[in-house]
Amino acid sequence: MKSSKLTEARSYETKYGDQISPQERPLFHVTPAVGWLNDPNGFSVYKGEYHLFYQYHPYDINWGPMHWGHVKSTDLLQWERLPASLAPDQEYDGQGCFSGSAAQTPDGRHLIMYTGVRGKDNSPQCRQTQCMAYGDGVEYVKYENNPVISAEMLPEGCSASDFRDPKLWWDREEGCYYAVVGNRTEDGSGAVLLFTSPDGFQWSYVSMLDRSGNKHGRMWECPDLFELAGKGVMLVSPQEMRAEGLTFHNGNDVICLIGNYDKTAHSFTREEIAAVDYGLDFYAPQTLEAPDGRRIMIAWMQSWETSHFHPHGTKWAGMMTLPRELSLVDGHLIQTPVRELLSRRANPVVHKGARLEGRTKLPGVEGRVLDMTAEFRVPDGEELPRSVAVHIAENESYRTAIIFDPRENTVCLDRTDSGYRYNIVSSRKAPVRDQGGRLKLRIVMDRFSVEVFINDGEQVMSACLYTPQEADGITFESDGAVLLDVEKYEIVLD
């Protein structure tokens, strides 16, 4: 039976979801329903078909107490709203339905594993404890005997209070579940603990993964653990991060553990960190494996600083990523657009060999909703410039500009001219690899964003842009002489 408060939530996401019309909302990033959204929860493969739920708040479009939205998806581009899945109405889970995970069991359920929050957040009462339900792809039951991790379960010196967002997987080859979660120590950093059950409700405690230690951020949010080219990867959000140069910005960042995970140990030994997206909107991605053995990778397409502002008017907040492949080469990790967003791009416009020295527009080079590569190259003989600019979002009042010097390697995502009336952090920059002048941006844009891919997916910039949609177009600017190759497309949906 479903209690009254999932049944008034999915009320209300009904009557007033229904009232946004698809122009107001991405093409094919997922929004919430109604209201606002933040992390992606369950991302999962269910009987065939992409599931994603969400953190959600329906009646505000302001973080409040969390439900969990539902969508899913065939093509991981056209998203099908289901009901509110989850809502917080247990006294385990009165706080808040934090973020968790999902699976496919053995036996056919979808399973569901998060965060219960009971006590006020921040306050020497709270406690955050891990919970199961499932469900058959829309209706979903808590399970009688929640919560199933507790802070009983916890090693010494880590927080009952900061004890969060589990990611759940079934193990093929050892017939079991395990579930890496978040945690903070005694020490006030975080660190990653590992837990398995045989059966998804009965649960303990293995051992603890990695840990910050007060160098890598403090508490690590939403942990995710899997394994790409034989390495174990490890993605975590740290908050209260401090920046290292270029590679990693304050406050909540997104990071990438690169090591060995050793199965029979259950440890992992880390090698190398890297920063996973260099722009102002990432935050807590979580990935699945796709039938095909593709990673598969989605994040908020938002940061925690900037999660305050909206599209003018708008009844939504928030929105996700577009769902990214991953691959690891050379240690380093590589994300790239779905496949899938190869079949929705039509109308293609073509300029090869353009010569850019000042500012240019080509001709059907424009748009807000376009999948766009833009390669440049120095002519032979040609002094390096100084910067090379693509403006996208433009018009005589706005532009957000993605800049590229040459000269000390860096590409820089800047929007202090899309129209955000704050003072915020407006530009970001990533350091590129040295090709002699060379670059490849592959530029994806969805009304309300923007995604650059550098070099094939080496670094990745994300970030919102609530500039006015009529702002479409696109200019090319270089202090010095620059050969362009264009490709652009629209994205078509049925």
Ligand code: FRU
Second form
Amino acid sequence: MKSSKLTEARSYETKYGDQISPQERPLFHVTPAVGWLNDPNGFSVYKGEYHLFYQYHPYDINWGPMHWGHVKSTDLLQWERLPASLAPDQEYDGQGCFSGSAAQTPDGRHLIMYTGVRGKDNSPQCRQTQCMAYGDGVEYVKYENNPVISAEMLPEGCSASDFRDPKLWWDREEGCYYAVVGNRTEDGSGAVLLFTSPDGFQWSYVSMLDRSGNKHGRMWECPDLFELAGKGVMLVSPQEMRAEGLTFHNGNDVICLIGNYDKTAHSFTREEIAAVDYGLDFYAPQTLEAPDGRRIMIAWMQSWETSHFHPHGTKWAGMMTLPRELSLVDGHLIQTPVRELLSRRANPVVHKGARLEGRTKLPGVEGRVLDMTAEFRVPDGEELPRSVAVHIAENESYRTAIIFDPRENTVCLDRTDSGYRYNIVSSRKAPVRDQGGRLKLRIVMDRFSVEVFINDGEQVMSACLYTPQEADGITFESDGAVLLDVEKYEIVLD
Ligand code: FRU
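Next, give the form predicted in complex with ligand FRU, keeping in mind that what was shown is the form predicted alone.
Below: every chain and molecule of the assembly, starting with the one above.
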């Protein structure tokens, strides 16, 4: 039986979502049907299709009682809308169905694990417990004995009110489920807890895999654990991070813990901590394993701090990043746009070896929905320029700049003049590998965003752009001589 809250959300999203024209949205990035979206949830493969749910408040463009919105896709680029799947309609989740995950059960059901919130968020009475729902890819039923993990199962010192965002997976070898869940420990900072279940409904605590110890932010949200190139990789979204050099400037930021996960002892030995995205808008990533073995990550392309600054007249707020393939090369996390994007490239514009000195516009290079690769190199015997820039979303009034400093080996993403009408932070820098003045940028734009993949995904910078769409110019600028190869494609869906 569908609750009245779910029925109401579904009729609201149908009525008001249909009033948003496709041009008011990105082409291939996921947005909510209507209203507010934050974290990706339940990113999973079910019966051969990719499903993605999201933290959802249909009634407003600001965060509110959390529902789960739902889309699915066969290629991770064209998403079909499905009706909202969860509403906060039970005693144990009345304050919100918070983030969680999904997996296909061995007997073909789609199993959802999410956090039920009871009692006002951030109050001492608040209780966060882990709950289950199951369904057929469209309709989901909450498990009658929810919650399945509550405070009594937690070890000493763990918090009952900051205990959320389960990421579950089915372990084929062992024939059981595991889930990692975020928690706040007695020192006030975050930890990742591991639980296991034979059937997805009876859960027990296994171990604490890692913790902040107040060194890497406070509460750890949205953990994920998987294997890449034989290493254990954990993604965590810590709140209140302190910046270090060029990394961790977003306050609520994302870290990648690389180390060894001992599957027998259920222990994680961390060897390294790295930033995941150096841009302005990236949080709460979640991954899945595709049928062909790829590890694919998607995240909320937003930062919490700027999430309530909406352009005038907006009917939706919040979008996802492009799904990205992850790999580990020499212990370093590499991210590239899912390869499905290659077959959506159309109308190529190619310039090879263009000599750039000062400001140049290259014929045919413009647009706001595109996939463009630009490679720079300094001609033999010439000095390194001080800066080489690509200006995007540009006209007389607006521009966003991607600026390479070949002497400092940094790339800066600067949206100061992008048209944001609020006093927000507008630029970030990423460190890049010293290649004697060479740099490769892959720039993916989709009307309201830019994602910059530097040197084949060694660093990535993501940002929302609310520049009016008519600002679609692109220019290149260098204060010394550089040679430039550009390949620019439009992205076209069916
Ligand atoms: C992360 C987060 C999660 C929580 C959800 C609530 O952005 O704070 O920890 O489950 O958002 O919407």
